[in-house]
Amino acid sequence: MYQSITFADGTAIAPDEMQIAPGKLFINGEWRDAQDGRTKPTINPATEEAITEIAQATEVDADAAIKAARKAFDDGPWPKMSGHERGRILTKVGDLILKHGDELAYRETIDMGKPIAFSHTVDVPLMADLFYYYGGIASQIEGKARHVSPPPTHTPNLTYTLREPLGVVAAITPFNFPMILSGTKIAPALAAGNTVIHKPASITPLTAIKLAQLLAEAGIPEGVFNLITGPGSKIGDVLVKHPGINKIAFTGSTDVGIGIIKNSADTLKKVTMELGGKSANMIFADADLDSAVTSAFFGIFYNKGEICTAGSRLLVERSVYEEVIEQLVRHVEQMSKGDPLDPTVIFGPLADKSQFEKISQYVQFGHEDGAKLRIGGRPFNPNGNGNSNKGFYYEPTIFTDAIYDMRIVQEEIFGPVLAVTPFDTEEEAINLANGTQFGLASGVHTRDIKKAHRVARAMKAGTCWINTYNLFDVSIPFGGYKASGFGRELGTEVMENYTHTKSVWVDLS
């Protein structure tokens, strides 16, 4: 264990010095245990050793925070607060987070394997803008006044709609990113005057119960916003069904996706589903090579290749198809690998054990399905000494000559795999970019401005990069096409995945 981590700008932290205590549920304002008191650990995806225990909710656990939520909802301050009330709030959260930031960076990286110097420089300050950023929102959530045709009577009326919450939502998030994608739906729900209900990924639980700390340190009043910790299975099955829960807002497989859509049919729920990608990322000869090949490296191996909208698929024009590859390869072979607590490490382990064996699996069907392995395809000692296997560590893996049906091409692998396919015409190039399910994102490289933007609207994706890969902004709306889901994240357009419209007439004779 580092005794200080001190980054390049000369802060510093000291994980030593941070204890993790035992994770618990947090219902109508109030720290406890499971009605039946079950702990289950959370890993260590570096050690394999046991960081707390947390807390596993029963279906009794869900229900309370579902009563506690829908009390608040119904009969508490939280919805009838002006937007100016609630924005303080949630701007404080911003604030606590920035001054949280060591310890949020430090229980993300030892709890998921992300890097310390994403989870430091990158994924805490994205978290507290989106919360300072719905903090302002809340607002400026408005109806309009609108001028209609007179009705036959020619009888003068007024028009207007109002924005309203929906009631009680149920955040449903992930494992890869767990800060920011919590952020994404708990800041804008608060902002519209929502209850919110938090059931985290069960295997990266440490920063959710952090910002529960934060939120009610906030002022967040009882019942508003509730955690639940535990088995997705279980628990997020009450919470889908439940008649209590007025919308669920999703992020994972497209597998689970469609479960939730399913159950949660009978009661009507409103649902967003930010779900799986394959994404696809294309390098015309044209390209600024260089730039090119380092957004298309980063673009599959930032965090572990853990993203959804991982450039999992590379396609490359033919004239320069070796010479990207070649260039990849040497990115990879100078890549920074390791202990993820260490600053200038940007590659760490998956996130556990099934993460692991995943890609295992994914790797061998690589070699099956007759692509080429280039590099990695195997896991690694980050001591490099041989006196350790712990840690759940897979080299960076490439294999070229992919081919349209192979299963590393069509299916989401959500970790570090990049499968190369050569092209021959910008047409060609389109039709094996839109040729999978999904539609989560796209990018394309070429210094021809008017090819660039012609290929961005003949992507299906709900995202297009030019020259570039796997940027975001908190004002910048995300989501995805086909079995990538429906439904906007961030921006402005996100609000309307959590109120009502409701349209009001008043005769003024």
Contents of the next structure:
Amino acid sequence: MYQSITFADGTAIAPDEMQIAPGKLFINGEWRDAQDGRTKPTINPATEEAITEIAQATEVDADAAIKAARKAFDDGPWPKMSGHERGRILTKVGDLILKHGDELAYRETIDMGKPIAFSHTVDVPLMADLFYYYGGIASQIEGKARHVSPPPTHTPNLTYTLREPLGVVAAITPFNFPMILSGTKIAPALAAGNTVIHKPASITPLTAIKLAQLLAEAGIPEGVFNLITGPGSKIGDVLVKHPGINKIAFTGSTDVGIGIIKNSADTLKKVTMELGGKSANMIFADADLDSAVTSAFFGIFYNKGEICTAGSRLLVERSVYEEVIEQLVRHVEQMSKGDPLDPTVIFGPLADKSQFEKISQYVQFGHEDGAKLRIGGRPFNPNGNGNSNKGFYYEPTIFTDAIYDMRIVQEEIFGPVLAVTPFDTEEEAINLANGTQFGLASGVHTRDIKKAHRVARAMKAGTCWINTYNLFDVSIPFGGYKASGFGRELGTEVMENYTHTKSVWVDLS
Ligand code: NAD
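Follow the form predicted alone with the form predicted in complex with nicotinamide-adenine-dinucleotide, if you could.
Entire complex below, previous chain first.
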């Protein structure tokens, strides 16, 4: 069991002594209750118990946050500061994230059921890296100079471009990687000199609240960063339609993304959309099978399958089809599942009740559509028979003989359900892989280097992993094709989404 949580000042307490204070809104550098005082509990999916109360922002609160961010952008020091100065503050945020890493990891785990082993070793360091990386980039936001002599005068001109911040950015984030997906928006938006309003997923607000504290502690001026919590359909919608916001940086489901594009059109907002996926992972017969199966296993079951890039469709060359399935099933049988606060556990509960119900529903669809259940397909009780069966625990599930038009093949499940399909030729594998509305990620496992690169080029997806899966780095761009969205996050490429280009002409004649 997780022994203790060490705070930034070096003191430590046992997890069951940890009290999480009620979550307030952070507007214009102040913590406040919702205007009508309304709160809602955030629930621990491992126990179904309330962790603490969270303020539910009203339209008046959203307005106040927009006014604060607007004023901080139009009149405040942040956009005018040198990139070096902004970079120093963002670097300090990175330091504070690592210093408070134990508490952040604990909050993430109790709020969304992510195993503490991953919250600690993946989510905390990656979020810190985001602030270090974009802290460095803050001083490298540069234009280009060119000499031109255009008609009709053909006189010489020096032109140069300036990269300028957009204004107020609303960052709307999903429940599955609360820390990392907040950082992917907040860090580059702030680096470019924008001001930000963050609206985290209503079911996982705890690390967003802590991050707001750390941003303030690092010296982000008042109004530059604001946090409002509450339901997306109400408070997110206010942000999307409000003329005071210049850009929506959205990560979430395709349906909500489409609604946001429509609702933001009247105010001509710049939007980036990181949406759903139904990614295919291919194993050819010539692959290193042990490594390919391990990759397929983590490809779908990492983060309980609650990951946009989940390799939820596994395509396997027919001659190794049975062997791959048997190996996969063995991996699942040996997997350590249960209490996400146990550091040896790699598979915890689903994030909430609606996720649990959705996964159960899709397993039913798998049966109805004729796929063959090989393992899983039901809830499990991590406490053993006879003990409390609280918690949204669902077995890692594998369906085989999945075919093209089944719902478990075409639709995003966003949970630990794998659909395995055999193929005979490279061409068939490519067609199957590209055969959904989504295009977020893909994987190919083979020892044939030419085939690996051919398939990578043929994928209509924003990422292709060769002989690996689900690897991410802050410097590598990430985003979707087709119904998986547009715009790229991470890398230097994301800065395009947080800056305008201004062209300046100087007559040299
Ligand atoms: P969701 O679309 O339900 O919610 C995402 C965010 O949007 C939340 O903060 C929510 O409160 C808010 N929201 C909901 N309705 C809104 C509205 N009408 N206006 C404005 N905001 C609104 O998604 P989710 O269930 O939190 O996350 C799962 C989805 O996110 C999956 O589809 C997954 O593939 C996708 N996702 C994509 C990526 C990526 O990078 N492409 C990464 C992670 C998750």
